[in-house]
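Single chain ahead, by itself, as C-alpha cells, in the form predicted on its own.
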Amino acid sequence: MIKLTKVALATTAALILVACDDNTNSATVTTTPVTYQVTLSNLTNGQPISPPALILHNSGELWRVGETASDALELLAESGDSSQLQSSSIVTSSAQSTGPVLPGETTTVTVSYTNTVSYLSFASMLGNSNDAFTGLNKIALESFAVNDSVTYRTLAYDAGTEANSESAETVPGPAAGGEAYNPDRDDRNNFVAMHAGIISGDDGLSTSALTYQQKFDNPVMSVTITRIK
C-alpha cells in the first residue's frame, strides 16, 4: 500500500482537474502579488525610533535573545541603519519607511512580495541611546487572509554590542549628538537582551548625557499588521 502525504495528494489532485479540463493543454502557474501595510506608532516620550525597515522572509531570524547580534543588527542597534539587515541572504522583499517616527508619531509603510512568504519582521534603533532597538522578529503570515489585521505591542532591547555609557559621544540621537556605529564592541555582556532602561544624568549617572526625558518604559511601540492584497 502506497501511503500519500498531503502533499502528494493535492498534486494528485490537482493533475487530474487539469486532465479532465478539455480546453487545458497545459497546467499555468500564476503568481499572486501579497502586500501587507504596516502601521508603526512610536510610544515612547523622548526617544526617536530611526525608520523602520519591514523584511519579508521565509527561514531565519533578525536577533535572538541571549545570543550575540549579528554585524548587520549592530549596525541598525548603534545608528539606526538598517542596510545590512535589508540585503542580508534570508531577505525576500523590503520596505522601509522615508523618515524616523518621533515620539507620538505614527508612519505606515507598504510591503509586497510575488507569492506567499512567511514571515514578516522588523528592527528600529532608539535613537536617543547607545544600542537599544526595538522590533517585530519573525511574526507568522502564512495565515493572513485579505483585509485580516493584527495589533502587537513592542519592546525594547539591548543589542549588547556598545556599553550603555549614555555620554555624549557615543549617543547619536539628538539629545547627545555622538558618535553612532562602533565596530569595537565594549558592552560586557555582548548578547542580546531585554533592554533595563535609561539611566540618566537626573538619575545620578555622571557620564549620562540623557535626562528623565528620554527614559522609556515597555512598551515603546504599537505596530498593526494588516494585509491588503
Given for the second form:
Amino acid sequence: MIKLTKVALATTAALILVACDDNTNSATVTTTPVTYQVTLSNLTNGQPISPPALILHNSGELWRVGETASDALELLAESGDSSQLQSSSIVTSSAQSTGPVLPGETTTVTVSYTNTVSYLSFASMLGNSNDAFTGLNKIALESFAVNDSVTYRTLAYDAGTEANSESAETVPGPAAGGEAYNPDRDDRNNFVAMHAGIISGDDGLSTSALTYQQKFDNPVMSVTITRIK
Amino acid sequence: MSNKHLIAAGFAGLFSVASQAQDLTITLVNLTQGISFTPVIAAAHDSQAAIFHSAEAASDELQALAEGGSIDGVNVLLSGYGADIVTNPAGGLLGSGANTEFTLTNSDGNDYLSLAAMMLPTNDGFVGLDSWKIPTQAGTYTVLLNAYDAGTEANDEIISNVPNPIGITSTGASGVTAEIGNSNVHIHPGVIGDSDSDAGISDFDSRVHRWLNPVAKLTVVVE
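Mind sharing the form predicted in complex with its partner chain? What's above is the form predicted on its own.
Every component of the complex follows; first up is the chain already shown.
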C-alpha cells in the first residue's frame, strides 16, 4: 500500500510539472479551498436542538437506519455532545454553532476545508428526549458549484441506545433536567430507526416529564447549504 | 401522465424559454382521515412575496387565515405584489380525502408557487407551501405538504376558541395548554385530543382528529 501511494504521488507530481509550461518556479496550486455556509432553522414547537457541528468528510457516514449507533452517535443523541463525532477518523474538518438552536430560531455555521471534499454531515440531539436526533447524513458535494444552494428538511431519528421513558431522570433538556449520557444501552432495539415521537404526560404516559409542548412531527429542521467558495 | 402531456412536454422542451407565462393545472388532495381544510388560497408570485416563511413570525394576514380560515387579508397582501391568485377553488371546505383541481396562469416573473388553508379542527394550524419554484420544463410534478402552526394562538383544543363549521359537539375541555411554545411559524406538533366528549383536556377526538405529515398532496402539471 505504501509503495503504491508513493508511485501515485510521483505520477501526479510529474503531470503537474508537465502542465506548468510558463517556466516560473512558483508553487503549483493543486488544491481547491471550499467553504460552505449552512443555515439551520429549528421547526419544532418545543425541542431545543443541540449545537450543530457540521462535518466535512470523504468516506463513512454518521448513522445508518437498522444498524447499531456508534458510541460517538450515542453520546450525541443522549447528551447533545458532538465532540466524539467531530474527532472521528473520517472527519477532514468541522465547525460548530456557538449554542443550541432553540425552537423557531435560525443559526448560520460556516465550514471550510483546504481542498474539495465529498460529503457534508451533521447530527444534533432533540434536547427534550431520551435519544432523539436529527441531521444530514452524507450529503454529496461533488456537483456543488460556487453559489449553488440547496435546502433540506431533516427528520427525527431514534438512536436506539436509551429507552424512551421520557422520565425526569433520563431526559436532559430544560423540560426535564435529567441525566444526559449513560453508556448502558437499554432501548428495546439497539439500532437506529425513525423516531415515533414524544408521547408526553398529556397523552397518558404517566411517567413522562414531558407535555404537549415537547411533541413534534417531521420535518424538524430546515437546512440550507450554500457553497460560497 | 397522458399522451397529450407527453407530447406537450416534448414541444415545450424544444421551445421553452425561462420566465415566460405558464399554464398550471393544480390538484390539491387532502390526505388526512379527519381534518378539513378551510377555503384555499394559492398564488404564483415573485421572490419578494410570500404567504409565510417557517422560523419567522406570522403576518397579521396569515394569523387571520390560520386562526379563522379567512383568506381575505392574504389575498390583499399577495395582490400588492402583483401575484396571480386563485381563491377558494373547492368552493368551501375541502374535507378529508377530498381533492380540488384548478388552473393558474402565472405572469412573467411570478416564478414561485405558494398555498395555504387552515386545518380544522386546530387553533392555528394550516397546510402550507412556501415559495416552491415553478419548473420551467413541462411535466407533472408532485409536492407533499406539511401542517404548520402559525405560532399565534395556544393549542388549547377548546372548541369555543376554534371555528366550528364541521359541527364538533364535544365541550367541557380544560385545555391542553395555555402556552405558545414557539411564536414563529413552525411544524405543527399535532393534535392530542381525548375520548371524553364532556370533559378531559381537549374537545377534539384523539381517534379522529390526529394526523402525521404530510397532510396534503399537490400535483402540478406544467403545460
